[in-house]
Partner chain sequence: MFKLHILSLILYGAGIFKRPFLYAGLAVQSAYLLSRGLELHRLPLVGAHDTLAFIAASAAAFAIPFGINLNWNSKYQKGAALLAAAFTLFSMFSKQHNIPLPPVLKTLWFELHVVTAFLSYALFGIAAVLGTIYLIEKVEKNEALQYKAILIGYCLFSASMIFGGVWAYLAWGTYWLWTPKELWTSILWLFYSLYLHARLRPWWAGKPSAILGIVGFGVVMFTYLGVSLLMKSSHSF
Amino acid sequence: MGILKYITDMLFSIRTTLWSLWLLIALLFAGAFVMPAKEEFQTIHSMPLFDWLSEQNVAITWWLWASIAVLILLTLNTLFCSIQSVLKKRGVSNFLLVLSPQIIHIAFLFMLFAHLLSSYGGFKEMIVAGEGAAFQLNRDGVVLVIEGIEISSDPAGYMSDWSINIAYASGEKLIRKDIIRPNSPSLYEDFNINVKDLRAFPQKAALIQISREPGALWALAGGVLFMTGIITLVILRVKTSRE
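Can you show the single chain from that sequence in the form predicted alone?
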């Protein structure tokens, strides 16, 4: 019982939040020195984070594992403190003022969940592709086909405009077609297809970045909730101070 009470007291304490944040900052600061010194970190964005971590030596990734542990503790601490705050103040007249900070906390949790999803299934890959090239996107057999590369040049020979016609297919079935243009990538489910560079000679080719962020929608939801909570809190604080 003594251990259980210690754990619950820790999860309900604001001191846990402060110490967790300071420890997280210290771990990330240590990582800022470890990463540039180890070439293994050059591939950290080429595969899901947890897949990459499982292949690396703990001697260079200890600070990342420790950071994940601190974030788990911080998540539990945020949940427990938010629930406690709402239950204690549910009888107050201006309940929205009590709820606004909790909306901000929920937004924080949404963003953490988004990063967790991307750490499991997110990746970024660079591919050099010519016209007619095809690449498999996922395990369901969806294929990205580069149907055509259009490059326009001005009288001086400099590139003035470009577009890439692509298609998504599965087996013999065409899913849909799309066009990638400057500042206009192609989106398919949670895949982002973007063009990083183009070459017109000796044959047309494009450097294509294929990235997958399964947590993108959760991050967007977290951002919207965070702004909603902040704006609501500020408005209510100003209104309360004038009364």
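Hand over the structure of the form predicted together with its partner chain; the form predicted alone is what we had up.
Just the single chain follows, nothing else.
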């Protein structure tokens, strides 16, 4: 009973928030120096984070594991404190001032959930392809065809624009055509097809990346919620300080 009370008290406390944030900052600080120094981190984007972590030596990933542990604590702490704050201050006159930080907290949790989803179920593959190349996209037999690569340069020789005409087909049947441009990937089902690099000589070729980020929509929702909460909070704080 005593231990349970200690744990719940700890989860309801803003002191836990502060200690968790300090710890997280210290761990990421350490990671910011470990990461560039170790070659193993070159492959961190090649697979989902948890798959990558399971393959690496803890001697170089300890700070990531510890950060995940602190984030779990911070998630519980955020949930407990937010619920407590809303319940305690239900009747106050400026309820929006109580609610807006909690919207920010929910948005933070959305973003953490997004990272969790992507760290488990993310997918990434790179393919070098020239005009006319085709490769299978999924198990249903959908094929991605590179129909044409256009690269334009300015008079000084710098690449000014590019586009890649692609087609999705299944057997002989054309599903749809699309164009990939800078900052405009082709989205097919839950795949994001974009271009990482291009080459005009000796033959036109593109480094195509096929990726899947299951957390992308959650992250976007979190971003929208976060901005809603923080803008409301800023307006209310500025307003109340003037009154």
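This one's a predicted model, so the numbers in the text were calculated from it and none came from an experiment. Positions refer to the first chain, counted from 1. Think of the rigid core as the biggest set of C-alphas that the two forms share within 1.5 Å after superposition.
- Checked against E189, A37, E40, S211, the hinge of the rigid-body motion between these two forms corresponds to S211.
- A rotation of 19° separates the smaller rigid part from the larger between these two forms once C-alpha atoms are superposed.
- CA movement of S160 between these two forms equals 7.0 Å, with the two forms superposed on the rigid core.
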